[in-house]
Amino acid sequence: MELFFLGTSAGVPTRRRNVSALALRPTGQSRWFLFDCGEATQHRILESSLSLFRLERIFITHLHGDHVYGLFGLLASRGMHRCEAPLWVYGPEGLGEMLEAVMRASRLTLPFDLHVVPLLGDETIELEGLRVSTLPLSHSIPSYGFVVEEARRPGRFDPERARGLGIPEGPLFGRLQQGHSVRLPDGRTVHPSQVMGPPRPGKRVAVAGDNDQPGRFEPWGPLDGLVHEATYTQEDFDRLEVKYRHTTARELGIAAERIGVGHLLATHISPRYDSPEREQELVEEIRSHFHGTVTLAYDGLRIEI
């Protein structure tokens, strides 16, 4: 799976970061999915290899403006490009009313069918080659996380085993890897199971909305990738007069270690960390509790899990 970070700031944009948006594209495919759509998301899309014609699903984690205010403009632009393929938008209760109000007031009509699906937090959405599961998170308003799982992949091809069976290198190797049995010149038939290893699980990546309990992903572990907020360092959070329900770098590192995360991608960064030196404070705090790979996401980052 490819991840494209289109917005990584918390609350308000900065000169270097837009507010929350993330694209996910299955490896080797042109279709893609969008998670959250903060203000100016479509500008970041224009800077990427993503096409609105290939956007199939949008998942909104919660209805705070920095996660959803860019949705109205993106839908309008997709319509002005005359995209006619249907689009599904999933989000908390109230998203449909929000969209209806904006479309009614602005007299926006779309050339494609728009399907708005309210979430309860226990859905399993089956897509071609993928499964998206939802879970409720902990925030000041209803907020959801999504676990994206690839279908099981074929086992690895064993060329030495194939040669031992007398199969010549070339097209027959390829047919076996594609799952087809082959017939040899001496009349024997070789089946893929004879030269392929056991099926391998697909990648599993979780994407969180705002959430002050990252441990809620523990039942889904281990995870190949986790995209989760690390809004503050613990020291800065402790100094806040008003405590907002966000995760600190320390809390995220502890939870990721328990979950068993392969690659932790920290995002939703408070504007107070708008310098390399301050960003490094977040990274070091995470690494003091988590021993896997850590990346502090930034706008324009493209990464393959």
Contents of the next structure:
Number of protein chains: 2
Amino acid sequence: MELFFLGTSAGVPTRRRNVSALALRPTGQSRWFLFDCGEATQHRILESSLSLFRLERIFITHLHGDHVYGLFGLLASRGMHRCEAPLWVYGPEGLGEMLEAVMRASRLTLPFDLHVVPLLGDETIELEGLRVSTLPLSHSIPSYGFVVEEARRPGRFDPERARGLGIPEGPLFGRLQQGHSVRLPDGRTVHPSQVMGPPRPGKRVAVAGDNDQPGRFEPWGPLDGLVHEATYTQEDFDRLEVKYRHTTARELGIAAERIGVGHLLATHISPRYDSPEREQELVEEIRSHFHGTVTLAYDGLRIEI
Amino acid sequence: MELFFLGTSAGVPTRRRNVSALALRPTGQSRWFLFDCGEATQHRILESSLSLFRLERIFITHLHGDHVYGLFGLLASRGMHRCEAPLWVYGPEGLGEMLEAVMRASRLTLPFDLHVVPLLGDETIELEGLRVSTLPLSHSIPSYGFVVEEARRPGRFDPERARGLGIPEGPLFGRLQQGHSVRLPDGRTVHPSQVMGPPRPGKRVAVAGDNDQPGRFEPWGPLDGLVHEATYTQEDFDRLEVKYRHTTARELGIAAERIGVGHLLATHISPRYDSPEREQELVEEIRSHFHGTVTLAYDGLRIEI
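The structure above corresponds to the form predicted alone; please give the structure of the form predicted together with a further copy of the same chain next.
Following is the full complex, with the preceding chain placed first.
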């Protein structure tokens, strides 16, 4: 799976980071999915290689403005570009009502079917080759995480075994890799199972909304990738007069170690860390508790999991 | 008055132009006003010398998304930056209801008083040193123009007359220019009226929302500045299968000539003109009917009227 970070700031945009949005594209495909849609997400898409025409599903983690105010304009632009492919938008209760109010007041009509699906708890959404499971998180308002699992992938082709069976190198190798049985020049038939390893599990990546209990992902571990907020360092958070139920870098590191995360992608960075030096504080705090790969996400980052 | 063009595209953002927004700042002041607030207007403000803390009033011409979808995020950010100065938002009926629905769903509370004032027809809004008159326009939905008039300005100081009265050049010149009477070394008193010309009328600038009848500004002529859409060339408009009640470059040129416009600022440019060559077609079409100054607005343009 490819992840494109379109916005990685918390609360307000800065000159370097826009508010939350993340694109996920299954490797080798052109269709893609969007997680959260802060204001100006469509502007970031315009600067990327992603096309609104191939956007199939949008998942909104929660209804705070920095995660959803870009949805109205994105829908309007997809419509004005005359994209007719249907679009599904999943999000907490209240999303549909807000969308309707905005569309009614601004007289927005769309040339595509818009399916707004309210999230109500633990659910599983089956997409072609992918399964998305929803996970209620802990924040000041209802917030969700999404676990995206690829279907099992075929096993690896073993060229040694194929040669051992006397199969001539060339087109027959390709046919077997694609799952077809082949007939050899000497009349024997070889089946894929004779030259392919066991099916491999698909990758599993989780994308979290705002959340102060990253441990909620433990039952889903191990995860190949986890995209989760690390809004503050522990020290800064402890000093805040008003606390908004976010995860600190320290808490995220501890949880990721327990979950078993392959690649941890920390995002939703408070504007106070808007310099390379301060960003480094967040990374080091995570690393002192977590021993896997850590990347502090930035706008424009593309990662393959 | 200074005009800052923050967004000059019609309908959808392009890489070069964002959707509609225009800042107006009385010369020499830091307070300013915003006309329309398309998505990502706050991002454009972030890149400018304007501060959300000094934004006092917002005027929304009409409720199409490309003129208003940036309002939610701009309000939220002004609040998150803890700006406590009150803010007035003027706009067509339905604006308040839409804002309420979005604020309710996204649990947005603001640390400042937000006054949403519905526009109902011809109105006059008196601000300190400025008068804003509203003018209903002609579009597919209710749309307004705003005529901004400065209060009368003091006359010009005449240094020849001052010297003729025997006033020594220096601080006394400044006192007179500031409207104070002065006492000369020889005992005579000189009053400002003796050395200042007659009061000068303030500048008058009109800002239009989407509108297919630019002639509606004729009763307000002459205008020092007019910001008005020129969405298409006449030829392109005539070829459109579906027409959305916009003004062509030709129609704008003809109307501006009749109104008597000092500086015509054409904006709300269809994405089809997203090249210098195509933009030039719009300018030439306007110029073949209008003999004043014409500027095709672009994002980042700053003009003093």
